[in-house]
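So this first bit is one chain, no partners, the form predicted on its own, shown in structure tokens.
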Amino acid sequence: MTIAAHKKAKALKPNSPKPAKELCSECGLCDTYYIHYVKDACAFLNQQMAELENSAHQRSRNLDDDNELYFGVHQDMMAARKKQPIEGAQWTGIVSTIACEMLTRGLVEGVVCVQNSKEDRFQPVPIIATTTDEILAAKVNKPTLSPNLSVLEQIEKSGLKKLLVIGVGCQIQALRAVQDQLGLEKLYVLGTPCVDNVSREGLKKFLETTSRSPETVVHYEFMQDFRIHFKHEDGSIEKVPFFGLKTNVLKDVFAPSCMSCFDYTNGLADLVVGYMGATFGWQWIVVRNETGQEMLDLVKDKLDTQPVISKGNRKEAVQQGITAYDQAVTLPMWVAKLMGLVIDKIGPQGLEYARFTIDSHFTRNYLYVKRNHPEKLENHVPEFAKKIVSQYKLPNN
């Protein structure tokens, strides 16, 4: 019997230098013998979005279609929320509900998701959940780098044949690149949009710099009203305007991998659930293929849905933001609050808000790669991202 090549490989030892060096997103691949494939699989060593889109969805995105240019291959989009929210979920619990339904109906035998350590609510602990209790214990986002793929060896060794993986873009690119080596009969991928993760130390700095009570924050999100919403242990919601962030202090807090990422919308997942393309209070669902539709159909009767909208014009705000971020401009809080109120009333909404945040991050990240890894610029930035960035005037330096 021939032994698979990866089984002869060995995971990196703890604290060893990673192949992607400072651009490593700590996805967990190198913590397994699947490191054998890292040169091809790693999103930061081998950008291959178009090829993997073809593999996952049987076609790559149409760059002449504005929605596909921005949001990737898809066959449907909508806004949704659960009729009966899951208590303690970050939103209404759509992701957790889909995972629980898939497990209880026998579509999958396990779910790769992320719980937190008992000592620290923000310290990610990837697991293969085999009960609904284990899935529900993973609710709420962990805004730190998470080695989700560190469980890949367990998958193969466990004999699981039907699996759901919940993850973010960099993890899913690596997963898609090695999925044929996992011995699975069926793989489902449920993605979330992701941008600007931090190390645990970086998160501590962000919370201490931004929140009135960093030690009591349960979760937070950058919301469509142009404010960061911090939920605290007592249930209170603290709102801090984007424009009031201490950019001069926080500019370097985000992981280099996130500053070099162009897969905000998780283009390789079957189904994506987030918030960025929906109006306030709703979640944004993107069905990329028939597998994604199958997953969504399991919970359709538990959801209220409505069409996505697109209002406003993002262009001027993005262009001004490029300069403000580049120069680390920090506004007085009263000005920031006023700006937030005005933009919330007349600024981009729905899909236009999503384009606003994609434009803002892609232009920033393009400049980061150009300045810090110029040798990677041409091959690392996908064609769709180059087209998006080309709409704006960037600093020459």
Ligand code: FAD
Second form
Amino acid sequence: MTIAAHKKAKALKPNSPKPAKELCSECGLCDTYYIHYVKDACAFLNQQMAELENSAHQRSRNLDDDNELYFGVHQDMMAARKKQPIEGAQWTGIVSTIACEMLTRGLVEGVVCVQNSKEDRFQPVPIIATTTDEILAAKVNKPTLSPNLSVLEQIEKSGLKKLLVIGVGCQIQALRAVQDQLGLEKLYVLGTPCVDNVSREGLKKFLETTSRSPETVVHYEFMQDFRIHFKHEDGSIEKVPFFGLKTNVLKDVFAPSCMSCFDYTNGLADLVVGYMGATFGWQWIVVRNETGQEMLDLVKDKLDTQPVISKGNRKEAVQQGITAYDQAVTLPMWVAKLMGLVIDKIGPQGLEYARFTIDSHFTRNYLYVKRNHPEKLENHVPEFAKKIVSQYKLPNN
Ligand code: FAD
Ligand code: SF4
Ligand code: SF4
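Give me the form predicted in complex with this ligand now, not the form predicted on its own.
Once more the chain from above appears, this time first in line as the rest of the complex follows.
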């Protein structure tokens, strides 16, 4: 079999320094011969969101439309949940269900997704799944940097022509930049939002600092009720208010890539499935283009859906958060619990919560890049993120 005529370079050996240096999010591209394209493709060496939006969706986002400014190019948005949730999925398993349907109905021959290693439930192992059992074994978040694109060489070698890739923003940015070199007839991209990711060691520190029983955590999520919900092996749920996080200890826990990331809502996927724009208990779906609609239609009869809502006003809470984070404030737990309750009752909900979390992370990340990589600030921060950040007063230094 002949491999398509694209350029190749020698993949890096494991643990060698990456072209993006400390900003590398370990997306996996540099573990393959597609490293040849790294200067153009890496999200941390070449920010090109608007150009890639144009090629993926035939237009870039409309910065004058508040929903597009925040959530990217889209033609539909809704809250949804599976009528019969998949046991053990991160939420109700919409992502795994779409992937299974696409495979069974023959729309794709393989699905790039990420399982975990036998020894460690949080150690990511990217695969190209070709059975529904393999897709289902990849359910639930591995809340660590995952080299999903490390399987790209296998795609070409295996001769797959129709592929679904599931991934987070930085992985999808690099994928979109090299997709024409993969020899595919059709690529579908199913994205999840992503923020505050960590290395495996960082995850250990995060769990040890935050949970009462770090070893038994099965999964966790930063929820819309302003608490982290840890699910433990025995099924119990532990809730820790965001405002009680030991910010001073955790400041360095998030990976530098994720402190410099502005693609929270995965702007280049065809379809995005998260939770942040929906009310508590529901998932949030963003359909970016016709391909995304085609994917969603496959599972519509398995979902309950409802329109998205937007309530409250985030602005003051974001502004106060900027100062608190910058001064690394750790509130005593009882104050934190009280604040969480108050904000839960009167605070932002639905799309306004999504804007709250985007504003909070973009302002924090903008300051991080400004302080640690000032030479990158102008080109690395996309126009939409600059506009969002400009609504707030930031510290001068
Ligand atoms: P499932 O059916 O359980 O499937 C999960 C899928 O995620 C699997 O196919 C698996 O291949 C893939 N996956 C798991 N870990 C990774 C990884 N590290 N990198 C790439 N792919 C992975 N949503 C929000 O709204 N706000 C957030 O802040 C947010 N942060 C996230 C952070 C991370 C690191 C990840 C992976 C996801 C995040 N999400 C966030 C998405 C959300 O947590 C759910 O993954 C999403 O709603 C899908 O749930 P589900 O039950 O349909 O997925
Ligand atoms: Fe390579 Fe991906 Fe790291 Fe960029 S983020 S240096 S493309 S592995
Ligand atoms: Fe990648 Fe951004 Fe998620 Fe970090 S926060 S893993 S850089 S998408």
